[in-house]
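This document starts with one chain, in the form predicted on its own, laid out as structure tokens.
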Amino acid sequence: MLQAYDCIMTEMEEVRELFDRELLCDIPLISDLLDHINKFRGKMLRPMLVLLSGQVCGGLQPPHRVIAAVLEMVHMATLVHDDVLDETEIRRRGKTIHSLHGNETAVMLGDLLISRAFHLCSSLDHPGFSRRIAAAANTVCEGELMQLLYRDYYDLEEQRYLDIISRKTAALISCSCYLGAQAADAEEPVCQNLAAYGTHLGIAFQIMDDVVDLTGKETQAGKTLGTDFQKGKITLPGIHLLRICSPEQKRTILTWLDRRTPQDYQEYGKILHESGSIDYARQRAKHYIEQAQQELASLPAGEAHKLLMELAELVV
């Protein structure tokens, strides 16, 4: 990850500066909120993918910085809203907006980020850029709604789960890669290759994030864990477990999933490990990473290509 930053250090700093300028507000209370969520930016994966995709296709242009900042704003808006939906207390080792100021403030702040994102997006001369970003944002919302509607539904099929995470997580990552290529004037087949890379990468990323939610440690993850279990969201390890377990085991597991005590959570995590369901999810994530890397095969060799390959490996 640090190597990727070295390759695009100057451009990433320009994206950060553009992001900060767009979020300036002359109302002190709102400015304080916007300053607080800047802690959520993390490694800025989506801007990084915009820039690396542009580099692998020949070089960066001024629209790349704007596209990268817009996509990061949209992503951060989804994080603020997700924390409301999941009642998450910690994000990036800091208090979430909803835990500090309530759901109403968090919802409106997420909406403000979306409106600022599309205000900045309107500065792009190419209407196709903004239309693709808007389409990706629509898809993310569809995925989040699907996940909400499938809460407490423990017969969820693996393909439906993959459809949900393809929308709620992979869509914006795929858009980052596609627009990075398109803004570099790449041919449509190349844009599609990079979009597919982003889709596979995003699916693997979300599978591993779901594994961490079940098995990780909050001190390492830097965020509240166990929210999927508490909110009745069945993810890939659980789907696999319920598919392979005996009828008697299934009745016990469903009791844990319905009751959701801390002891139930511990027992659930233990059986996920013992059954091989965690390993299954990790192998599925690895499969999608391999698929992502195959999409890069026809692209020119070079530093950006190498970093896109390495970035995929870091997910698993």
The other form holds:
2 protein chains.
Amino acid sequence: MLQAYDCIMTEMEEVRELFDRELLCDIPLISDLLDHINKFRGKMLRPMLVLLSGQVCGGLQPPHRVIAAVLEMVHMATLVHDDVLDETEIRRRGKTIHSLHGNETAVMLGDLLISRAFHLCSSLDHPGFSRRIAAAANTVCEGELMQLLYRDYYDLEEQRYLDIISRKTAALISCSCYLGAQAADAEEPVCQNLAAYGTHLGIAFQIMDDVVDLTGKETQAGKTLGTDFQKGKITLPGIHLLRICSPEQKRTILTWLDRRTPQDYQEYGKILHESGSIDYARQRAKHYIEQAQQELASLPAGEAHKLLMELAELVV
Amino acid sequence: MLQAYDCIMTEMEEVRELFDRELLCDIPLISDLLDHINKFRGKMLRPMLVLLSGQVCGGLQPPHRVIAAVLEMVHMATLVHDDVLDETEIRRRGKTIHSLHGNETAVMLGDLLISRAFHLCSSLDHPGFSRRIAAAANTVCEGELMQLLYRDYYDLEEQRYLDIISRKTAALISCSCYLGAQAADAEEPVCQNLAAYGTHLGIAFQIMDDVVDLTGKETQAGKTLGTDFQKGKITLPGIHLLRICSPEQKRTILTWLDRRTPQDYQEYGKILHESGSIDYARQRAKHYIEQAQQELASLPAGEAHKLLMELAELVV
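Could you please show the structure of the form predicted in complex with a further copy of the same chain, as a counterpart to the form predicted on its own just displayed?
Shown next: the complete complex, the earlier chain at its head.
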């Protein structure tokens, strides 16, 4: 993540405080559960994007902090529910909510986070903000549902894969950027620039996340790897591979994707590298990052602009 | 449910249309899933309460329909997530979402419903409505979490049980009544009357629902019974029983509650009846219904008033 971000440092701290305050609960049992979630707090990418988009468009207003906290809470709720989905045992180098308390608790905890997010959201005067955030949350759900329904489906085309990740990952990131701009009273075309930056950034981010799941080292990523393979979820490298391989290779690969032994996983990983499919996915991610950075071309230079460009670089 | 409700007939139809419209999706796979949810649409108790509360307080305004639809969607989302929680195979005489598509889909579908509910909610001009609905949704989650965390805990006191059901069931019902009044521009004391009517109604409703789980016939209820026993969830009849029984009886009953064979369930049911614990619970429910009806004493007579009184009767 970014090493330093002076231009939004104070505000990021305020976002954290807002977040912490909204997660207080006078019921001790639930308070403990909520404390536990905090250890899984991510790198606050979405709040950072809200604030940086605001800064690059002219300056931060009180709503920025609230929007940032709300979006992070929505994101965190999806992580908690992903726990139910993914059954991953290791997430961010800590026990998951699921493994500690069961599926049902993870579902309800995620629901609690979402309702608190919308509660905080309703404190904003501008109903348009709430509407966009709810629409983005809806898009995330659609993406996740599509992904679930396309499980074990290996004829998945690249366009459909991109559609899925646009919804499940990029929509919320794009919303962060758009609202950051809108809350700074930016003109609509500028808001759209930031939104597009966010969309491209989000797509690149997810492509790379999927690459890491296939190639990464578990300790580095802080989460269980090879889960996509285990869940019958094909991603960009695999889609590319199945597009370029011979019919006989395809038959073999489909056997691995179906059978999913550790040996099959090894073979799959090997051929993904050898065929250039991993490289292909990295190139596509780079392409989206370049597109993201281009969206910032017309925006004022300064620390916020620099950091938005840097964030894009860090993804790849 | 109510046989006829002329004074809100048109508006109830509008609520259904609003609900249907908000559940449209241009993604065919998801559209199918959403269609499926519709078969589980409940008796629309919460919309009925929004509209009746509005009518009894002076008349319906455009926001009433939206508030009603939003609250029904929130309720439906909790039913879908309850599926994940309860793993009941039969719900409302149809297959559950869970048994058809798996836990993960049920989680995401519930999330989709919630985000659409808040999306619709943000179309209301009055941010106060959103805030209350989100607060009520939060209270529901707190109640459900408490219930989960108190599983297999048989020292549960009546006060704690009432606290749990106040949150998980009564809060949303109370919110329906309160907002129905508020959207009709009722004075705050009147809104509070309706809120209290809703709270008492909701508590009575849940007490009776828990009684039915212990005593009812499966085909009548439309859902699997005896689930509370299976899940180590003690309810009012059981709490009463453990309070009045002898120490030796208690040891035996705790063995049944722990072991949970069909035989244990039979014995448990038998002693609940014989000890008068079922009757006790029914009496408590009746008490709350009387309190609910008393809250309506100062409100204008008319069809809406009559129907609100009738609804309370129907619970017991």
